[in-house]
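In the form predicted alone, a lone chain appears below as structure tokens.
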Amino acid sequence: MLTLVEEAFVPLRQAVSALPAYVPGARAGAGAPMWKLSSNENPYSPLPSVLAAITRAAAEVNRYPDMYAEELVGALAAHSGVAVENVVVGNGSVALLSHVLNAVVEHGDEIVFPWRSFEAYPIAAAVSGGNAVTVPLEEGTGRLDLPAMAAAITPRTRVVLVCSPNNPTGPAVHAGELETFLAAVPKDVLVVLDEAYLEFVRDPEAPDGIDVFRRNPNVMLLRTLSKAHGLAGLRVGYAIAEPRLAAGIRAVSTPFGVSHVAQAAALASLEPATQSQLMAQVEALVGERTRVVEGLRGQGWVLAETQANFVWFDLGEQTLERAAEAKAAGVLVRPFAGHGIRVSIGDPEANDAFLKVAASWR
């Protein structure tokens, strides 16, 4: 009988061992009912036409999906007003971000991004072998400091991530400041404009991402069907990029990364009749966002201007305590320890429950 003298183990890459954990929004467990406002989800159930497409596709899950999702790519290209050669789909925009960095970042290259911003950025940067260069947000506004981000670019910079609207704070970049920023970025540096919350933007100064992309070959767009389209559970994201870059992203993507069911649901959600219903839901959520923000300001809160489907509370060291109080009152929110709390816009009843919680914080 053999005895192990010492425990053997396979070491992880140092970059992997040091990765920060991606913290998902809290889920309601067993027990008292909870309003889940922690994950920026669309609170509405899938539309009947989308559910029907999911049901039909479920009967075919013994077959591999279309590897390159050609029908979906065509629909997304038509939806976005670009050529099919410009579109790449993936298992959510988070997966696509990783594919993008794997396609263009060499070991030791720099990736510039704002902070605090989307928490997948430092994880994706580290896994790619790149060096993260973080740039603080504007003090007190939650806005990206684009001049500071431009100043952070060095000869080693390969990618700059611009999250608009910024998750978790909410403001969108403005067209004029983005143009000034892009003029300062070297043309061999990729600028990723992350537009996950595009459909919720009502700021008249926000840029037209497609127009920016068409005029700047080093700009690519990241978009998702998880938010406005309500397909968070099926994971469908897409990138819009110049053809050579799109082909590179496609080459490093996970084979068959978007399931057959997800492709069918996405195609159904892009049908014109379904689109009009989905955008009516988005408009209702924007109306609820306005009502919630006005209610909070009436309570005395000073908030960052949100163009997304959430609001941000800059609470600093009070963050975890306030999140625990919200949970005790039946509302799940998303705390970022030491920074603040992000609260998704839900249906009116959930929003009313949160407004009561926010009033108690005052």
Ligand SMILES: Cc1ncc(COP(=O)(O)O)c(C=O)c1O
Given for the second form:
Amino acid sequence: MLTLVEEAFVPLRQAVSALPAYVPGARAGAGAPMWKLSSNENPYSPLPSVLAAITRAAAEVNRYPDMYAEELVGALAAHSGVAVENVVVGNGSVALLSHVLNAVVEHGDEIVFPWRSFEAYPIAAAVSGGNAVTVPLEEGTGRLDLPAMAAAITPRTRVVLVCSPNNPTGPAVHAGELETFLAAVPKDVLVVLDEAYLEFVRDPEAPDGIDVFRRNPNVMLLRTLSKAHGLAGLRVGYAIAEPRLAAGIRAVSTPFGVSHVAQAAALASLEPATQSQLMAQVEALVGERTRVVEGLRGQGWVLAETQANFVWFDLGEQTLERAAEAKAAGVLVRPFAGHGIRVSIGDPEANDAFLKVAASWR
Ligand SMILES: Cc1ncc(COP(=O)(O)O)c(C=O)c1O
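The structure above corresponds to the form predicted alone; please provide the structure of the form predicted in complex with the named molecule.
Complete assembly follows, chain above in first position.
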């Protein structure tokens, strides 16, 4: 008979016991109206053609998916203007981030990234066995401090993460500063340009990621269908990398990591007619972003310049209290205790509700 020995737990790796928890954006509950502006999601439900593809694929889930998602990889390569050898798909771009770190980081190697930035970075870095080296954002602007990030590189550095636009503050890096930064990075150090919010960028000085990738084989792009394409719930991200690195990512990926339904939905969303409807939605969201930012400036807020589908409030110690007030008013936002609040751009009704909350915060 099996007896439970209370003290004999299998120990976790030290790096894992010390991991900060990934805090997901709050979810809307039943009852009172709740506008969910806490997870940088696309507020619009899937388009009919995408829903139809999901329904068709659902009838086939007794079969494993295409392991390397060949058709989807082909469509993403064509969409991005790169070769199929350059594209790897994963269970959200967050999975690809872990895969690439697992593929290149040796125990004790350094991974440089900005902070505050995407909260998955410290977790993925720790799990890979690397040492996180965080570089503070530029004071007051919420922008990445690329010269300081270049200065943080040592002979132990294996990877640098560049989040553009930066989650949760919003600004995009500029082509010129990125160029100067890349010139300072040794060619055997991987630079991951995380472009999760690419489609929302309207800053004319933002870099063209594909062009940067073509000219720098040590640059890899991370992109996702979770945001502009509205497929967050299905988990499809992709990496664009030089073929050897792409093969390394595939080698460490979870087999069959992108489901058949997710592949079908992603393919449908890349169809030209669907694509143009999706980009019209993105344009509407960018219009809403402008309206929200102007409304907030009218209320007297001084904000970081967002190029993503969210705005950032540097509220310091008031953060949790303000988030609770927003929740009481039916608006779920994403607080980062002691630092600030990130609020996603939603549909016009949600944004109006949030503008009222922001006015009450002042
Ligand atoms: C900067 C950044 N990168 C990556 C992701 C992950 O996206 P995915 O849903 O593709 O895993 C997010 C999601 O919030 C993000 O903000």
